[in-house]
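A single chain comes next, written as C-alpha cells; it is the form predicted on its own.
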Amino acid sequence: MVKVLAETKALKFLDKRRKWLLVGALLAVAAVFPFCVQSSYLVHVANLALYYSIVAVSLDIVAGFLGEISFGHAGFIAVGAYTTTILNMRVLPDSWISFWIALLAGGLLAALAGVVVGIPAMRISGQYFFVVTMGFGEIIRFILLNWQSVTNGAFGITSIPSPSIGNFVFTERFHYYYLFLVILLLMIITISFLRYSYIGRAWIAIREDELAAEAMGIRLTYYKVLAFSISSFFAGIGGGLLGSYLNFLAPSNFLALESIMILVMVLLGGSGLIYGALFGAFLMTGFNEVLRPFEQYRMLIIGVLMMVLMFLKPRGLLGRE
C-alpha cells in the first residue's frame, strides 16, 4: 500500500514537472517569436490571437467556470473600448499615464455594466439567459450607432493615439505583441488564483448543481454576478487594447457575430479550461486568416466544423470526456 502511494505521488510530481516544463517552453517561444519571423503580417495575426485569447479567457469565467452561455460579450468589449478611447482622447489631460487610467476606467465601467446586466440575468438560466445577454450586446451597439455626438456613430473614432510608458511609445506591431502578451499573462495568473480559491470552487459548485451549492450555503446571485463582473472587466480591458492597436473603432467591430466567434473559441478548446480558451483563440484566429480568400463561405465552413466537433468532441478539443 505504501509503495502504491509513493508511486502515485511520484507520478503526480512528474506530471506537474512536465506541465511546468511545457509552460516554460511555450513562454520561451512566445518571448522570441517576433524576432524569429520576418513577416509583419504574422506578428499582426499573433496580436489578434493574443487579443482574442484575452477576451476568450474572460468569457470562460462565465461560460466555463459558471456554466452560463453568454452571447453578449462583444457588448462589454465595446464598453471598455469606447470608454478607454473617449477618456484618453477627450477627457483626460495629454499625458502618457492617461491611457492607462482610461484603460482601467474602461475595464471598471464594463464590470459595472456586467453587474447591471448580471443581477437580473443571473436569476434566469438556459436559453433565457443568452437571449438577455444577446439583447444587451445589441443595445450597446445601438447606442454606439446613435449617440453620434460622443461615439461619432457609424463613422467611428479614427486616429486613436498609441499608448506609451514615459518616452516609449507603442508604435510597432511587435511593441503591441509584448503588451498583449504581458496583459494576457497577468490575466491568466489572476484567473488561475481565483479558480483555485474559495470563489472558484463556489463557481464550480454552482455549475455542477445549483440546488446542492445553495444548500451548502453558497450565495448563488452574489457569486454569479461576481463572475459576470470579473469577466466583463477583463473583456473591457481587451476592448481598450484593441482600440489603441487598430487606431480605429466603429460599432461594426462589435456585432453579435463577434460574440458568437468568441464563444466558439471557448467551446472549441474546451470550456472551463484556461488553456482550452487559449488554444481555441489561436486556432480560430489562424483558421479565419486561412479562410480569408473564401470570405463568402467562411462562416458556413466554421459552422459545419463546429457541428462535427460537437458530435465528436462535445467537451472541446482539449476537454476531458
Second form
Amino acid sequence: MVKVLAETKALKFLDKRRKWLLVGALLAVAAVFPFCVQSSYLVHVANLALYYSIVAVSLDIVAGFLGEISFGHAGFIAVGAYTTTILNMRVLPDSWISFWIALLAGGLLAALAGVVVGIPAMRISGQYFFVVTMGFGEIIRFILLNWQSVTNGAFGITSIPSPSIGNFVFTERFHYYYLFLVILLLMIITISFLRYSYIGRAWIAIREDELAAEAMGIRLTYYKVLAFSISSFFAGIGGGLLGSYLNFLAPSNFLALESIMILVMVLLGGSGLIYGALFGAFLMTGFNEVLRPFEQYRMLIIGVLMMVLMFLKPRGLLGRE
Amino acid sequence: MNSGLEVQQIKTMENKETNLPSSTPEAASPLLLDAREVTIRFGGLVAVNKVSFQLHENEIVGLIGPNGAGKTTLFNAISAQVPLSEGSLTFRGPEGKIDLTRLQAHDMTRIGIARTFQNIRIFKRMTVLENVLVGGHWRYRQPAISIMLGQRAYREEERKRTAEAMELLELLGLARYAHDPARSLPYGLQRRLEIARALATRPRLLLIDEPSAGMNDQETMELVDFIQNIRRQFGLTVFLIEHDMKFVMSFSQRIIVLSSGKKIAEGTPAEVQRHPLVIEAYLGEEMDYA
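Switch from the form predicted on its own to the form predicted in complex with its partner chain and print that structure.
Following is the full complex, with the preceding chain placed first.
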C-alpha cells in the first residue's frame, strides 16, 4: 500500500515538473517570438490571439468557474474600449499617464456595468441568464450607434493615439505584443490567485450545487455578482487595449457574433481551466486567419468543426472527461 | 501544519463530555433548539403541521416517519431553505437567542448549524480537501483585493485553514484522498465527506438527512460508529432523519415520530416502538429491530 502511494506521489511530482517545464518553454517562446518571425503580419495575428486570450480568460470566470453562459461579453469589452478611448482623447489632459488612468477607468466602468447587469441577471439562471446578457450586449451596441455626439455613431472613432510610457511610445506591432503579453500574464496570475482562494471555491461550489453551497454559508448573489464584475473588469481592460491597438473603434467591432466567438473559444479549449480559454483563443484566432481566403465559407467550416469537436470532446479539447 | 488547534478543541470537548452527568440529557444540558407549532404549507398542502419539539446540547435525536411525513421539509425549515408558514424556531446561538425564521440559508453556518442532504450533495468536481475548505468558507476574513494582489495576510489565512482542513480529514480517515476529486470516492466515503464538510463549519447542531440511504447493513453500522464518534469528539448535538428503524433505534437517545406532517410520538426508542400510533403508521413495514 505504501509503495503504491509512493509511486503515485512520484508520478504526481513528475507531472508537476513536466507542467512547469511546459509553462517555462511556452514563456520562453512567447518572450522571443516577435524577433524570431520576420513577418509583421504574424506578430499582428499573435497580438489578436493575445487580445482574445485576455477576453476569453476573463469570460472563463463566469462561464467556467461559475458555470453561467454569458452572451454579452462583447458589451463589456465595448464599455471598456469606448470609455478608455473617449476619456483619453477628449477628457483627460494630454499626458502619457492619461491613457493608463483611462484604461483603469474603462475596466472599472465595465465592472460597474457587470454589477448593474449582474444583480438582476444572477437572480435567475440558465437560459434566462443568457437572454439577459445577450440583451445587454445589444443595448450597448445600440447606445454606441445612436449616441453620436459622444461615440460618433456607426462611423466610429478613428485615429486613436498610441499609448506611451514616459517618452516611449507604443508604435510598432511588437511593442503592443509585449504590452498585451504582460497584461495577459498579470491577469492570469490574478485570476489563478482567485481561483485557488475561498472566493474561487465559492464560485465552483455554486456551479456544482447551489443548494449545498448556500447551506455551507456562501451568499449566492454576492459571489455571482462578484464573478461577473471581475470578469467584466478584465473584459473592459481588453477593450481599452484593443482600441489603442487598432487605432479605430466602431460598434461593428462588438456584434453579438463577437460574444459568441469568445464563448466558443472558452468552451472549445475547456471551460473553468484558464489555460483552456487561452488555448481556445489561440486556436480560434489561428482558424480565422487560415480560413481568411475562404471568407464566405469560414463560418461554415468553423461551425462544422465545432460540432465535431463538441461531439468528440464535450468538455473541450483540454478538458478532462 | 501542526497548529494543534483542532486537536486541542477536541480534547476540551472530550473533557466536557466526560464531566457530564450520566442522567438524561434533557435534565443536564441547556436548550439548543426550540421549535414551536412549526407549520409549513405548500399551496394547499400542509407538509408540516404544528410540530413542536426541543433539542438540547449534546443530544442525539432521531426523526423518523413514513415516506412523505415531512421530515426533510422540517430539516429544510431549520436550515432556512424553506420558509415557515406559522410557528417559531429559536436557536440558542453564541450570543443569545436567535430567531431562525429571520435568517437566510447562508447565515446558518455562522450561527452554528450545518446539514447534510439525503441525496449526497458534495461538490463533485472539486477535490476532497477543497470540499472541506468550502465548509470553512464563512470564517475567511481577507477581502478579494488582498487575494488578487497575493498579499501575505491572505496566504497566511489560507495556510491556516488548509492545515485545519487536513487535520479534520486526518481525524475522519479521509486524509489519503485529500487531493482526489470528490466524485472518485466510493459512495460510503462520499457520505463521510459530506459530514466532514459540515463539520468544517464548526457547527453546534448537525442535521443529518438519512445517512443510511443506499447503504448496506455493514456500511450502515460503520456509519453509526462514525457519527457517534464525531458527536463525542466535537461535542455536537445531532439531529438525524432516518428511514431505517433498526439503525435509528440503535443509537438515538430520543426519537421524534412524524406522520403526515404531524408529530405522533416522542420518547426513548423503547417508548416510541411501543406507541400504538407509531405501530399504526408503520403498519405493513417490517419493524424487526433488535
